[in-house]
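Take a look at this one chain, the form predicted alone, written out in structure tokens.
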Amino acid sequence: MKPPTLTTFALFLATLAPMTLLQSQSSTPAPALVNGYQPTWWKEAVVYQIYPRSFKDSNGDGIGDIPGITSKLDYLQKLGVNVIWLSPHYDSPNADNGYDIRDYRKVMAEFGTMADFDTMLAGIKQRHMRLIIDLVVNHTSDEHHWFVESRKSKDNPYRDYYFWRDGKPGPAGPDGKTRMLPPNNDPSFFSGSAWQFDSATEQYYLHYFAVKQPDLNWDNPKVREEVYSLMRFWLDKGVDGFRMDVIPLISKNPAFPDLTPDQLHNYGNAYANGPHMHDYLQEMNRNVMAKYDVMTVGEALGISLEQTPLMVGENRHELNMIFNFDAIRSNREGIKLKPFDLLMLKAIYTHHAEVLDTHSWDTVFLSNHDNPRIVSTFGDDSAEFRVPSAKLLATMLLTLRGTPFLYQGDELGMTNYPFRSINDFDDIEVKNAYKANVLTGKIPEETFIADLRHTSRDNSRTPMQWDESANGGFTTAAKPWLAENPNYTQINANAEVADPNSIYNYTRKLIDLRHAHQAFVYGEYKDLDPENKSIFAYTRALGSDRYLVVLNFSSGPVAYTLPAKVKVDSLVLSNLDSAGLVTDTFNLAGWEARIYKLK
């Protein structure tokens, strides 16, 4: 049974403590449907992702930390976001920047203490916001005590917490002895084989990501109960849910057959949606999520839009929503950036509206810690158009269907970093790819760096730009863990908060607008001109509350004539403070965005 939840933003502010299913049943009746949707707080929320290593350093060691986040909660409250998504804060050796967890019940020492976490959480609640945290349970660190025990012997009680397999006989070496090869041809997402030989027991263990990230064996019920236990630990603290890292990969085919040539072209799809994925997610829901009023969002690597309702459908009792990567990767081909195609992007959003009905909720996002900066990728980060294009993208994200997710710095229009050499990068994915492709002569170094200048996820991990002081006010250390973008003297929070026409204050107005009008949450969506290569014009309508959004995705002026049946009443918001005369034809400047009330 689904726990009843609160409908309006005002009621959302009134109570923020976690509720058990029994408590919510006894105190709050099920709300009426809105346009066929079951209203919930996480559908009405605007989510802001914090990458703690890069957000704010409070102690001068060059690394962002939890007290630093606490010091900036007023900034986030003023912006208007409801939910903070905190990237991994757990104890970790940092082989993959915290996504290799050594202890799920301990805070990373670089980030602070559990007391610091509790203080931050209390501060979030006091400001009428909620917190979701990363759940990284496809794999652990190889320094987690489960794996430390697992690798000791074949009969260790923790052996089956992970996947251990014998190698396959290969060709004889120069000494005439048979060489052992990995159990199958599965590649790692971080280059090389997904199998690592361990001499202690002369077997291989599976790691879809870094060598120091062995994959957990979810077929072992003890592993699943360990995961559910750690989830309860954080929910009982008052956390409001989880963003679930690569969650479609948790179920594997234990036979591990070789991938076919076709599967090797997109092995992420081959790894996802294993034989028991839905069983395990439903069990997780029964044992944990159904007992709390939580928000769950899955990083849905390898899950198609058509498969999405099987994970997020209300009658499935699995997750609330997932991240589908069709839009954010629409202009990507591996590490190469393709020309932006507005027709493709519009078709993706229309397809989402067609496939996901009122029982399957969507997400909308174009940035996160694994992708380059939004304005440098989908907008125009030139001096002339950075501000209007960043505002246009915010307009789109905050008026489309689904729960919107913003990434730290989006509200400032932060841009990609001007990488010059491999030494500028921190990301293990980049370093491994450099060894596999540049050092072997497959790709010229200049080409490799030029491509990653556009697509590297280190672009989004450069420190937050708070003010004009050294290192952008991120740290007092001589050198932060990753270099600050040199444009921090022009692009920073201090300047933007003070400027009424800034990207920050425009984003705040958009968030206020979304909170005030449920048409932008539960309203119908219609693309008015899907074949227009420059203009994205769509409506959001909930009963008589109807709006038109018009976006010029080009740097040149466009005279755009509305379809005959669409009649505007008044201008609600524009990113260029346009007069917005109410006529049938709009004279739009480059990267102009307008929102109109419809008659």
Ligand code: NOJ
The other form holds:
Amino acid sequence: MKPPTLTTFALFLATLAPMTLLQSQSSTPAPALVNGYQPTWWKEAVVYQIYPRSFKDSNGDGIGDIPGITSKLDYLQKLGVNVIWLSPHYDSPNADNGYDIRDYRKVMAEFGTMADFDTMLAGIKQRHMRLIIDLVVNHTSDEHHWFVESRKSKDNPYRDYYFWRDGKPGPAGPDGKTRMLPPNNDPSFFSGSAWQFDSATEQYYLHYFAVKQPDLNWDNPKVREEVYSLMRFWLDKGVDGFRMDVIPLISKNPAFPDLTPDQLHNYGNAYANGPHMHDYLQEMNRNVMAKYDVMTVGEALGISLEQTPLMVGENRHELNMIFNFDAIRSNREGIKLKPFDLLMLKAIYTHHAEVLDTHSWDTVFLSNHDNPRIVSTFGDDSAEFRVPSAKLLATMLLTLRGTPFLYQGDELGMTNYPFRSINDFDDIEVKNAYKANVLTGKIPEETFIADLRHTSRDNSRTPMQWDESANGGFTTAAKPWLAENPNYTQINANAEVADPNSIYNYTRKLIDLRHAHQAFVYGEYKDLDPENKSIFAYTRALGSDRYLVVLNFSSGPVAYTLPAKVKVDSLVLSNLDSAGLVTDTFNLAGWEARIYKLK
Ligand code: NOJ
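Please move on to the form predicted together with this ligand, as the form predicted alone is already shown.
And the full complex, kicking off with our chain again.
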């Protein structure tokens, strides 16, 4: 298909822009730069991700829902977060827990109604918070009416909403008949080929994720127009922006050449950054985002740090920020957990500070619904060190460069789940991988389960632990959709809100601190000791407002001497009681974290 003429399309959509919004935007003067940065609310925000299925069940069906979220808004406001990112809440058959959308303008029945959504949104606004929602438009559900139509016939008006291709003739089978092969060797992220044969028209359709998640064809201008329209639908309701699911995958090479062996090694990179990705994001920005005061963050699978300014640079008019996975995946090799390497993590953060200048904003995060629990992965979830290490990680996230994204339950120090068998998992990625690897004898069952105990996405999807009652107070149902972590009797919100020394209350103090001092948002970042294998010590400085953060990433005590030029004034916050003294050498206990004001 010929690429669309973007200018014509843009002009057409621009005529639909609400004039009042355009006028009000142009009359607001831009605030003065801070350390070269244009200040905005989303740079200063702390974002909290809610995975609605696992947050709070209000109606006793074992599944979290929107009224459940509304009932916990005071808890979030007290924590001090400014923006809530809500994972998909749309109507979906749940092949991938809502990341397979059947109707973009409808709320998932298990989660409630549109009226419930409106009540939640009003509650968020009343508490001076904002809401961003998940925009999943690389693919839809196969039950979306576009796809239901598309698969009916080759001349259906919706056929070109998706990618349909003929198979390739393969070698003859034992019966002498030629066997059909998929159009190319693209693998799916969820195991097997990315192409699914459909008998109705004897062609294959593309699905980078599950068979039930067919990829949309963004080269079709009608698809793009549909997406912009659904975005406006939610923005006009008052949502404050989007987290964009696998957004670098939206543009494909329609010739679908075979991937080379090298590309097959990391096919995410090969799928990202297609020929029109930037054109489409710029068009989306012109037609939608530019007309609202919104925040956008792209899940940027396959985009290198060096490519990042092309997506988030202010002069590019694409997205505000992206999630880059260098840090969160620094201790991962596929489904295997690698030993944590502090030197590598520090090098990544320094590299970010070097590559992203004042015109390209960053994000900072080490957890989300696709990754295991932060304290079990980057900290130490043993009885002795769970609390200090969870606090240390929160200290780091909330004092580093970039907008911090916290994942639900991390403010409580929730941990990985003790998975024992394949039946304990819900995730389609795990179930497909089990079929592809264990049932075929490629990986022994024990190894597979042992690896996933550390890395499965279900670790972070177990229900929130609200109190010590049955199922952690998440649901009144006998059984939640995914088992509650049995440690809810010790780790739960009720206990932590009441305990002044809890991870929750420490996180609250950190968020207050970030909000009180722009140095943590716009200040310069400097790693004082990049070669130190157990200490991460860095400064954040904005004029005379200067801070030192010292983190002991080990379970043993460490004496750390500051570089001569760095002079400490007073202790601002620490995760242990022992940190009162102000000297040039710090005797840090295992997983101790301190923040000092500098002279
Ligand atoms: C990324 C999402 O974060 C993940 O949960 C989902 O499975 C895939 N995209 C497909 O939508």
